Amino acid sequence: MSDAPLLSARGVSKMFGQIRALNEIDLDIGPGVTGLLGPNGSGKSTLLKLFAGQLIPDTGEVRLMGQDPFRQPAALRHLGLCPEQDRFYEEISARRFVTVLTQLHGYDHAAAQRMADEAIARVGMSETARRPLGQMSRGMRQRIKIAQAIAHNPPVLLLDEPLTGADPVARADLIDLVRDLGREERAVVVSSHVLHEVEAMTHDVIFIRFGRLRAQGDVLRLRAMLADRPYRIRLEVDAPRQVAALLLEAPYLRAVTLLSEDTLEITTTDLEAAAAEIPLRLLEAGHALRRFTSPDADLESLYRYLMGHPQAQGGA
């Protein structure tokens, strides 16, 4: 496979009237799963539509496998798209729907039907594939949208809110599927407002706010770059006061707070050192460490820092 990114944007801006949806976006996306995150109106859906050839940038350029997806329609053979909104022919079966869309990529009916059946089986819908789409639940329809996106085996997948309407079991299955697709050397871009689900799929993320790229990369690496935002670590131990006295000498420690009779909260600027050394120190001193967690080392905390908002949101 070429070292060139599967998706790229260079100086991309997009206006809708007086509204600037995207402003000078530069990014590269390679194989693996990438989470696309940002508040409502941040430009996520606009970026996906540009990559899908549904929009053309006002300035700059987007590339799909090195081609312009708007001016070179052949590039779209490399793309699988699961849009957020449903646009089904309600009276036809799920199997027929996926088969026809696969034929549009240039496959004959027999090959398209075989590929459709394989994709439908992969999303767990084989038993209900002959049912009309109009009789399916929202979660079932969501699975079929994913099936049509992957049926022609594209190297690039754009999944806009792919878990919407799925029940908890289906969500777990689809998260596993997305991870598997990323392991197959595809570029899988997942736009979602449910942060813990994105975190279950990947640690590689893109943050967009007000149409601008805020950050891109591994969650832990990005979090480590926020030197002015120390980490909190909570320890559940047998003798918190003794443990506090033991840890106060550590060079990476800023503060220690007793939260309860068995829980300490420490503040550090070096999560990696703390995670490596604290369990060893307690083990050597004969203290039992029952729990080690950090409320500041996850995707949600990074989102709050970068977006300046207390809660995650989703949308365009």
Contents of the next structure:
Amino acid sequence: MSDAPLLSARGVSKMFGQIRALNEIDLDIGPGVTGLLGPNGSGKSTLLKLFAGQLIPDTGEVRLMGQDPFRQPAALRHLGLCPEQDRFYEEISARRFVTVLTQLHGYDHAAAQRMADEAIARVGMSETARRPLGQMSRGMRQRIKIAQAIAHNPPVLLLDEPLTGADPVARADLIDLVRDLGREERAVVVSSHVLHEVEAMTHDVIFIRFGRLRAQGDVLRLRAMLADRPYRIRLEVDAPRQVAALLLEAPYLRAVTLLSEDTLEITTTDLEAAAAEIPLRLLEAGHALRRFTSPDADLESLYRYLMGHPQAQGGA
Amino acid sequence: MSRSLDALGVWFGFHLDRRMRTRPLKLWGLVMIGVVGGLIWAERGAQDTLNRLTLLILSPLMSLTFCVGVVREEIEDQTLTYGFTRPVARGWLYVARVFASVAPVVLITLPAALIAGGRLGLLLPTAAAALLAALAYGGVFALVGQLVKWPAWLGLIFILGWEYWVSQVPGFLGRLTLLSDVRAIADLKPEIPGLLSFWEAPSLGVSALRLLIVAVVTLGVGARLVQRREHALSK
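Could you drop in the structure for the form predicted in complex with its partner chain? We only have the form predicted on its own so far.
Next comes the full complex, this chain leading.
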């Protein structure tokens, strides 16, 4: 596969009347799973619709495998889209629905049916696929939406809120499926509000707010770039006072707070160094380290810093 | 081109299948059976009345019912995304959708018109009139459905207020209607007795060609509009 991005946007802006939905977006998306994050109305869906050839940018250009998805419909053979809305041709069976949509990619009926059956099996819906879509639960319909997106084996997948309506078991299955799809050298873009689900799928994220790109990249790297926001690390140890005294001299340490009889919270600007050294120091000193967690190093904290605090400038 | 035609066939078959299951179609089918049955039962001379009712009133009304919402329905049902994100020019999908909406009109009006056409010599022209009328009206109403906000009302006024009455007017004005061509093909003279002596039917070939041109042009313009417009669904 070439190094060219599977999806790219250059200087893309989009207005709806007086509202600027996207503002000068520049980004490239390559293989793997990428989480597209932002609050409601931030421009996530508009970006997906631009990539899916449903909208035309007012300025700039979007490219799907190097082609304009709106003016060159042939480019859409590379795309699988799982739309957000829970709407279908209700009276049609799931199998026929997926088969017909696969046929529109140029496959004859027999090939399309085989591919549809494989996709339906992959989302775990083989047994109920002959049922009309109108008689299926929201979670089942969600799986069928994913099946129609992956049936023709596209290198680019856009999944808009793919886990909506799925029960916990189905969610876990779908998260595994998304991860697997990302490992197959596809670009899988997942737009979601549910951070922990995105975190379970990927560490590569794009943050959009007010139509602007706030940050793009690996969660931990982005977090490390926020130098003005030190990390808190919680240590569950046998003797917190002695451990605190032991760590006070460490150069990466900013503050130590005793939280309880067995928990200590330290503040550091260098999570990597702290994570590498603290367990070793404690081991050498003969202390038992039962738990090492950082409430500031996950996707949720990064989201809070980038999106919740307007002063945080995390462009990457 | 061949791939586009294949896609057109697939999308046409899919939407025809869906259309055949809809309530409006079943309702129109029952109306037509009732009308045909009633008139045949009443008297043999009713054939002409049935033919007029089928081709001059019911065919345009059915075309309006089925074709005016080909794009709008998919936007309202939020299903547009599924077809329009495939590697097929959206215009072809639009044409397929219009054909799938025209086909039931032909399926219902053709048998009725053939029964009513009666005379052997009129069977072919009656069938041609039923087919071309459905195509031309289908193209027009599908296009109007894209362009105006209340297409169904406009369509009703067009059929009952303009087409039916003006098509009986002799001369240039009457020629401005599609129905004057349908009348010419199926040999249906004006219903207003005073106008009968002035009636001068256009030639069958010209009328058939005019209806065909209207169908092709309106389908082409409609397809081009679909091709160039943004069709994203709002949440």
